[in-house]
Structure formats: structure tokens, C-alpha cells
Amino acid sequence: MNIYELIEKRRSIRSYLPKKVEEEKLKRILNAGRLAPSGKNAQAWKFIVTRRSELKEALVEACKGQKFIAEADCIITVCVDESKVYQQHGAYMTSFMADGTIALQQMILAATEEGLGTCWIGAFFEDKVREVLKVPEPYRIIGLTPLGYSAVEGKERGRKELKEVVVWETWEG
């Protein structure tokens, strides 16, 4: 499958089979995150792979009651050390969010290539995730994704037409 087909195939999965993800697939997915670009090549991330059921259940509560995440074989949490990232991203913020987001998206696309389901989880309480996973300061939690075999086919959510999201040369065109 080429990259364009892969991007089109990716879906948010909210139901998982009770099947273990093979270690070689998991390692390839994590490596895809490791290879992501980051501001000034800081690579200030850590990826937490959670498989223990009691921790996954605790993450359900930390993720605003999204029960389906605990169905997956594992949950990957992306954390970034904000003190070690590029400090002048756009000349007004640090690159911690962009760096972590790119790494997570690369893992999500790699999981799709491996025939696995994911769902970008941005609805969470950072302090609760930090407590459950014992994430130290100054790391920030960027997002999480369940990772496992899909029990359902993901829904096509529709996308805006290209002409609705692209302008040429300047905002006014």
C-alpha cells in the first residue's frame, strides 16, 4: 500500500478484539514514532506502552470514561519533555506539542499499515494520566492511542473538499 492509500485507510477504531499485538509489529510501530522529525532534532519524547489491565482501566477514567481504550491490547502514551524541545517554534511557543503529535501520527499510520486499529485520544486529564503512569515533570502528555486488532470497521467520517481548505499565495488568494 502506498502512503496515500494508507492515509485514506486510517480510521478511528473504538472497538477491539481480545487479541495480543505481536511484538515485532509493536516494535515497528514504536520505531516509526522514534524516527519522527522534531524541532532541532531534540527527540525529547518517551512512549509509554501500557498492557496491564488495571492500568488500562485507570486510564479509562483519566481519559474521561472512554471505555473502549481498555479493550485494546495496549495503550501508547506520548510524552514530551518541554524543557528539552526547540524553544522558539513560530517565535512564540515551544515545539513540544508539534514534536509529540508528529511522532504519534507516525505510529498511528504505521499501525494502519500493520493491520491494527488506533484512535487518537486527546480527551484526557493530564494530571490523572501523569498520576496513573507516573510521568515525571517536566514531561507533558501529548496524546494516547489504544492499539489492537479492530473488532469493527472504522467509519468514514467525511472530509472537506480540498478547495475548502487550501488557499493559494496569500489568505485572500
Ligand SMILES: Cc1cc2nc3c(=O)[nH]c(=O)nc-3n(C[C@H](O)[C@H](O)[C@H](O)COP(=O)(O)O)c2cc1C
The other form holds:
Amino acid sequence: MNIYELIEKRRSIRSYLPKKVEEEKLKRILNAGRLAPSGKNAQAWKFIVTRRSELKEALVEACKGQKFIAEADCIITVCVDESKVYQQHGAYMTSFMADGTIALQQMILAATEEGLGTCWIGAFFEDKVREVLKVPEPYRIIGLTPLGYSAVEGKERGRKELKEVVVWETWEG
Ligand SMILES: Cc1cc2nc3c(=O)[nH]c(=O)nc-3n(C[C@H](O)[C@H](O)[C@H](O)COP(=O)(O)O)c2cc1C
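Condition change, the form predicted on its own to the form predicted in complex with this ligand:
And the full complex, kicking off with our chain again.
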């Protein structure tokens, strides 16, 4: 698949088969995250791979009861050390969210290439995820994804037309 086909193919998957993800696939996916760009190349991230069922169940609670995440073979959680990232992003914030988001999205696209399902999880209580996974301060939790073999075809959710989201040269055109 080329990159455009991959981008088209990816869907949020909310139902998983009880099937293990092969270690070599998992390693390639994690490596895709490792290779992500980050502000000043800080790479201030950790990717936590959670497979133990009691921890996955605890993450369901931390993610507002989203039960499907525990069906997947693993849950990947991306954390970023906010004290070590680029501090002047746009001269108004740090790059922690951008850095972690890019890494997670690269892993999600790599998973699509490997024939695996994922789903961006942004609905979570940071303090609860921190407690379950024992994430130290000043790491922030960026997001999670279940990773596993999909039990369903992902639904096409629709997108705005290009002309609705692109303007040329300036906002006013
Ligand atoms: C930042 C972010 C947070 C999200 N959080 C959740 C979530 O907590 N639970 C969920 O089921 N889907 C979540 N999603 C998935 C979106 O609902 C989904 O990407 C969107 O509806 C488009 O569908 P698609 O991914 O299948 O194209 C999230 C997506 C993003 C980008």
C-alpha cells in the first residue's frame, strides 16, 4: 500500500478479535513511533505497551468505560515529558501534544499497513491512566490506542470537501 492508500484505509476500530499481535509486527509499529519528528528532536516520549488483562481492564475505567479497548491484544499509551520538549511552540505553548500526537499517528498508520486495527483514544482521565500505568510526573498522557486484529470492517465516517478546509495564500483568499 502506498501512503495515500493507507490514509484512506485507516478507520477507528471498536471491536477486536482475541488474537495475538505478532512480535515482529509490534516491533515495526513501535519503531514507526520512534522515528517520528519532534520539536528540537527531543524525542521525550515513552510508548507503554500494555497486554496484561487486569491492566487493560483498569484502563477501560480510566478511559471512561470504553470496553472495546480491552478486547485488543495490546493498548499503546503515548506519554511525553513536558519538561524536556520544545518550550516555545508558536511562542505560546510547549510541543508536548504535537510531539506525542505525531508519534501515535505514525504508529496508527504503521498498524494499518500491518493489517491491524487501532482507535485514537482521547477520552480518558489523565490522573487515572497515570495511576494504572505508574507514569511519573512530569510525563503527560497524550493518548492511547488499542492495537489488535479487527473484528469488523471500519465504517466510513465522511470528511468535509477539500474546498471547505483549504484556503489559498491567506485566510481571505
Ligand atoms: C484526538 C482524538 C481523540 C479521539 N478519542 C476517541 C475516543 O476516546 N474514543 C473513540 O471511540 N474514538 C475516539 N476518536 C476517534 C474519532 O471519533 C474518529 O477518528 C472520527 O470519528 C473519524 O472516524 P475514523 O477514525 O474512523 O475515520 C478520537 C480521535 C481523535 C483524533
